[in-house]
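In structure tokens, one chain follows: the form predicted on its own.
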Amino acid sequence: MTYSFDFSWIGEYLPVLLKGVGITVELILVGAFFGVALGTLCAWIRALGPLWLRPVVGAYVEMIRNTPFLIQLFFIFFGLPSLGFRMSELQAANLAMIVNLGAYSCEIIRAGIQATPRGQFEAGASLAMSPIQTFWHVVLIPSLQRIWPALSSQIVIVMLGSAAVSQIAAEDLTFAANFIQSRNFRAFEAYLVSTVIYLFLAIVLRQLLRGAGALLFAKRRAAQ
């Protein structure tokens, strides 16, 4: 028995696909920006911050890195309302991605910070830089340059993991594929199309991150 492919439904369900792609892109942008910002803050605390805060951040990082993303998502969407914190599907999905990427990026960025020679801290102090200026110019930027490929890969991995948010009815690309195949019963074609779109998004995201890294570190390379 031969299988007859049918993609004629794409025109009919194109708005559903485009909406799903839009939600997925939003999850990527929000999750990457705020997740890396959270990770940077946590990395500073774990490497250079107050001693009393380090165990707290360490516990957060270990908890997130050693539990499934889907469970974290369910806890935020189904568990927090029991404590009075109610949010929409999209808000819960965004928060879950930020919290998840924050933990993973924390350890990646912390590795870069701890690789900074101690003499560079002293050099910053000798130039009358404030602690914030020293951290930004002497520690953080060189650290990001060292770990940028690893951080970029982690962002792409978290983006691909965003497919799990369809489990709480967040209308991302996977939700769109599930919806389409439940209506036209063309599961193979629906998931093939979504797979190709995810592949395209991952390639584009990786290239954008590579370009962002080139722009961010261009001045530093020129100065070296």
Given for the second form:
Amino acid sequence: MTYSFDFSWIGEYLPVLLKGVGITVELILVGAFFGVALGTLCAWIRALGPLWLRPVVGAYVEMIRNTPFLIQLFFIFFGLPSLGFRMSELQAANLAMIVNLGAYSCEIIRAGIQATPRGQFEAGASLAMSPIQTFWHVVLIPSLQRIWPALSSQIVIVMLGSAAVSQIAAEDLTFAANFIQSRNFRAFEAYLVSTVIYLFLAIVLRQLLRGAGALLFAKRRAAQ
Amino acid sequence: MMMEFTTWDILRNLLLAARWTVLLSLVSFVGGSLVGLAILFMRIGKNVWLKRFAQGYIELFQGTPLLMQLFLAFFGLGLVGVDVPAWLAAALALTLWTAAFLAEIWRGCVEAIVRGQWEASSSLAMGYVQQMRYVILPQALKIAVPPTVGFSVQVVKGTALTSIIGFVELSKAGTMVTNATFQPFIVYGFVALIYFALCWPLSKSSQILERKLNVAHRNH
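Can you give me the structure for the form predicted together with its partner chain, which would complement the form predicted on its own we have just seen?
Entire complex below, previous chain first.
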């Protein structure tokens, strides 16, 4: 093998890589926050919400979970403008990630909600809590605690899946790697470096989510 | 000369390309199962080095984007001097990626078998291989079926990313047909529906299998 690896370009392209990392981080922060919010709303509808809305949410969840993220992205970015919804690459990427995580987290959170014993609802009602208070304090928070590990790994999966947004020219880390290799023709090295960065991001994100879980549910655990 | 595409033309071209999605999914799933089985035995075996290797392998493939793995396979095989067709890089990367997830799923299934089963079989003077063959794996297999079928959905969806390294399957065909017809809404809508038709039966059967298995569990 005569190929010699060359990583001397890293210094020159560091700003490009860092900008890509910044966009990827922004995408997953926005995607995780609003995705889980959407998933919570959908889980509430599917488990306890109005009957006529349940099949609508069910169809949304099945549709998203059984099609590739890349196609969802293309449909939103290329397909929706023909209906008059025009958006930037980043907006489309954000929307696709929110819609995608929303469907997965809906199923995860619903499983948590359905594992809540019936008596908990009645206990909440007997303490004169409103249905919304009961849902929030008695059902949702303990459910989230129960399913936090599953939700965390789904968020990491969505972060790794976000590499596909480079295909609609959203300037994330993968886009940076594409850009670098188109300039210096060091394709393997460029993708190797960004793969290592993704691995690092995934490990950090997993730790952050574990920490967030411990922080969010610390008071409960102390009270128990 | 401009060519007019009817809706049927669009659908026909997409369905023809979907054959490659199906084929690539099958190859990756079968290949991934074989490699995954090897990783599984390293992961649950007694050798510390093999165990560490398997752990590292799983961490690496689960902690990096499939798209990056595809790029590295595509350009990496090129470095070794092989003139790589896209399908080869696609099948290789998807196989290795599938293997990591299946090994981890199956490990959970093996570890779900209660310790007493190991102790009982070893008190019958069974060796490690015998224990695996006659006691642990038959039981683990039963638990493993629903999540394995469920994961096959991820494999089918994963094949969409191979369009990016130039393998012409359903997603790539969708992009090509869009470029010819300028009807992204209809074309990507159809593409999504075809993926749905491939994946939904798998998701549904995974759910049904899981429910059946739970019933069996409750009864004994």
